[in-house]
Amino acid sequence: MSAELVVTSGITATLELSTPILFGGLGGVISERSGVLNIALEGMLLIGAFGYFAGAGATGSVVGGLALAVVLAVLSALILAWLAVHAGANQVIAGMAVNLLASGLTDFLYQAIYGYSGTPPVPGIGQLNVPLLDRIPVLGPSLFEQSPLTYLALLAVPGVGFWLFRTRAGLHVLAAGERPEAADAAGLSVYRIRYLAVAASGVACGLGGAFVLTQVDNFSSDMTAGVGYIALAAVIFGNWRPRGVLVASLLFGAFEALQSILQALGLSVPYDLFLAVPYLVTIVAVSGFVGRVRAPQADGVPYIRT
């Protein structure tokens, strides 16, 4: 394998593997900045993947698949929101409950609907080539011949960052996650803000799950394979900031891509070693050796209006 092919393949694989992590991580940032700890990213991504499979298969269109992926992921997010905001449940347990529900429900629906009739053909999204730029040697084919969802995820980073830290609505989200009592005293509805923020995380996870499905064109049980948990690690490593999540997602995606490249080169490297890297990096980050991370003050703390 030539050096040029190694570089091109490595960058392409890194961007592909980073895309669902980035979508999930951005969803986690929005949710947790509002004060709702989102352990349910894995379940929302999985439901988004099933939604794209069912929607695209039924309608024969990418739009139908993306629409159902987002709708189902948002519905699962609203379950978490109700448990966290109104029921005052422990948000770690609530998030794991949504993950378990997603795992069991998607497997059941797949077997019930498609188990004996065969799976429908699912239209892929394909690649979007950027004219002229895709002709740049080495970098062109890897950076500018990607899925439209990859470009959308990358563009969402500055978009979410600007919205959170430069707009009135975003500052309201930050207030609900840092000082909900003060936000309430200022006339803001903390409950409404948190519901909308968690729903927004569902939108992001729906798109991320759809991307996962389009990479294999068929649904399988628990096919997200821990991507949501890696996205949660990216949120922590990225210090609850979109640009930090981008860096973390690319880092984690690069380690996963490196494993494939080493195998293609004929080197025998345990796959589990690379799967463990995101979590090891997170432990280091939280321990304070790499930067200083601080969660929103009210993250995971139910707010009860008095």
Contents of the next structure:
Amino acid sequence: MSAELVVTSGITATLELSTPILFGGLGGVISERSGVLNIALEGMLLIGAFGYFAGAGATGSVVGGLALAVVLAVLSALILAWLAVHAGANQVIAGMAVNLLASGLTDFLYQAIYGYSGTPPVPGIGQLNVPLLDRIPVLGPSLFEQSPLTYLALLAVPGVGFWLFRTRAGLHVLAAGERPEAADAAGLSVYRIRYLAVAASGVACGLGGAFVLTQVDNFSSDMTAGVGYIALAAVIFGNWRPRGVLVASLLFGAFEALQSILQALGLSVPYDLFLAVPYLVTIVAVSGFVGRVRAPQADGVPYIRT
Amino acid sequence: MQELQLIHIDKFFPPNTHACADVSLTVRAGEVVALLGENGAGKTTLMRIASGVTRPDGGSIVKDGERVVLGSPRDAIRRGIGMVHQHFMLIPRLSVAENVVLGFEEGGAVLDRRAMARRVEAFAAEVGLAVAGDRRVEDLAVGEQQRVEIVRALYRGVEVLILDEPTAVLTPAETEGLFRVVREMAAGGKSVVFISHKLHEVSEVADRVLILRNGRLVAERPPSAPLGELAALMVGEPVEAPSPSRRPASSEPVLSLGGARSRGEPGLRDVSLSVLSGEIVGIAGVDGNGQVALEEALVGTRSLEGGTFTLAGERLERASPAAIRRRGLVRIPSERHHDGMVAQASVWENLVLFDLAELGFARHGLLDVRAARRRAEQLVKNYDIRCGSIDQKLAELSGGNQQKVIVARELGAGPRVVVAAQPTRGLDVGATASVHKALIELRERGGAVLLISADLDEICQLADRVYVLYEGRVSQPVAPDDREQIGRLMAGVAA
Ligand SMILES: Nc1ncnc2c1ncn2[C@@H]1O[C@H](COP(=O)(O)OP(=O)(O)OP(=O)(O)O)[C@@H](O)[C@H]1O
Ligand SMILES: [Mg+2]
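The form predicted together with its partner chain is what I want next, because the block you gave corresponds to the form predicted alone; please supply it.
Every chain and every other molecule in the complex is listed next, the one we just looked at coming first.
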């Protein structure tokens, strides 16, 4: 393999592998900033993947796929929101419940719907070549010939950042996640804010899941394979900031890409080692290596009005 | 002409707490009404009802002649009623301006933070309270946070301002500043309800004094009423301040620090002090001069960077908090919610929280619940803790009774040394007297007490010797009756 090809495919693979982590991570940031710990990213991504598969398969269109991915992921997010916000359940357990539900339900539906009839062809989403920029040697083909969803995820980083830290709605989300009783005393509806924030994380996971599916064009059992947990790690590593999540996603994506390139080059590095990287990096980050990460104060704490 | 009337207000907390029983009162425009009462008398509950936080079980609220139903704090704010809570309702990670405008932001969906900070600063200056709009609330001292709370209430157009024990954490100068604001508000036609346990403050600032006892309004007095009379009305019987008999202590130090240094803002800087057995030593000083560092260094949760720490002849610089406690040093923490209790656990569990094994309530890791509960019942009686039952959650007790639970647990453990940090903050006169009595008794039995307090009266009344803490350093010991010298040292004026 030529050096140029190694760099090009390395960057391409990094962006591809980072995209679902980024979507999940942004969803996680929004939800946790409002005070709902979101362990359910994994399940919501999986449901998003299934949604795209079923939607695109049935309608034969990308839009149909994306729509169903987002709708189903938001529905699963609302289950989490109901458990965590309304019922005041333990949010770790509520999140795990959604994950288990997602895993079982997608499997079941896949079998029930396609078990006999076979799977329909699923329209892919293709890639978007940014005109002119894609002509740049090396960087062009790697950076500017990506899935539209990848660009969307990258654009969402400043978007979510602006929304969270520069707008009135964002301020309300931060208040609900830091000190819900104070937000309540200021006349904000903590319940409403948290419901909406969790639903927004559903939108992000729906898109992330759709991306995962378009990489392979067929659904398989538990196909997100832990990306949601890595996204959770990216939220922590990124200090609950969209830009931090971007850095973390790229870093985690790069290590995974490195692994596959090393394999292609014939070097044998234990695969498991790279799988463990996101978690190792997160442990380092959380133990205070990279500055001070600090969770929203009320992250994971149900709010019950007295 | 605004006026707030509470009519036949009733609030019952199951199983058996009648927090407000048929309370009726009127707050007129331009007056400052003080609300007095023992810990647990129902002051906070009554005012939470008036500010829409808590729903009453019965009775009605009339604002400006119109009957209103307050379903939320926002409803109350819309009617011009705002409350500064006993425990602040600020969001530490947000800026001052964000906290002030939260829920009442002006302009479109996008915030202009700089304009917001300027607007809040300008408003604050107008009402005579200086705040820095873009500083984070978590970086502010308590006095400043208090100002932010008041600015916020005023910013929302509050006509009736309820202040729940606003001076408990303020320095004398800050308190003076607060009173100026209160008087100005009243002069401007607004009304203030002022809750405090410090009787002299009440007579200084109020136009009328209302007294609650066991959820009932029992008396109204002019502020000129003798303090002793007010205290007796609150408690229902005359209160006697314990008078310490100053007898010479032994000469061996139980507790000593030598050149101790620690981290912190400020940390300890070369602190040397000693406490003899049978002695109460006061640490005077304005809050924020290293009191927290001192407290934490002594209980072992903040490690010393240098110097010595000796307890009963044993060097303990490197000892764990558990080891220090086992050697007989207990603490009444200044951050009681954080360091002193498990709010969601029951009263009895909190009363036996530490030293389970030492007190014989746990054998082989198993809890002897019956014995522990008996012990708790006894402490509740001895320390006059007002609670429905020992199974109640500690969080449901009034602020003062929560503190009594901590004091009972710590002093009930039969300690050799007590580090008492702001032990009577927020306590009523009766409870304050009982804590003081307990500390004095410990001294009589030969125990040692290090009393860290921002309340100079308390220090001068109890201590045998006083050190003044200023910017992390302690002075030479001073006699407790030399108030002038203590005041100079507290202000950092070299003697
Ligand atoms: N949420 C609650 N559940 C049960 N009991 C409660 C609750 N809130 C208050 N109480 C009880 O109501 C009584 C009155 O409490 P309140 O906080 O109004 O007293 P307070 O006069 O403000 O006392 P303090 O001076 O100690 O602040 C207390 O006995 C308290 O234990
Ligand atoms: Mg109170």
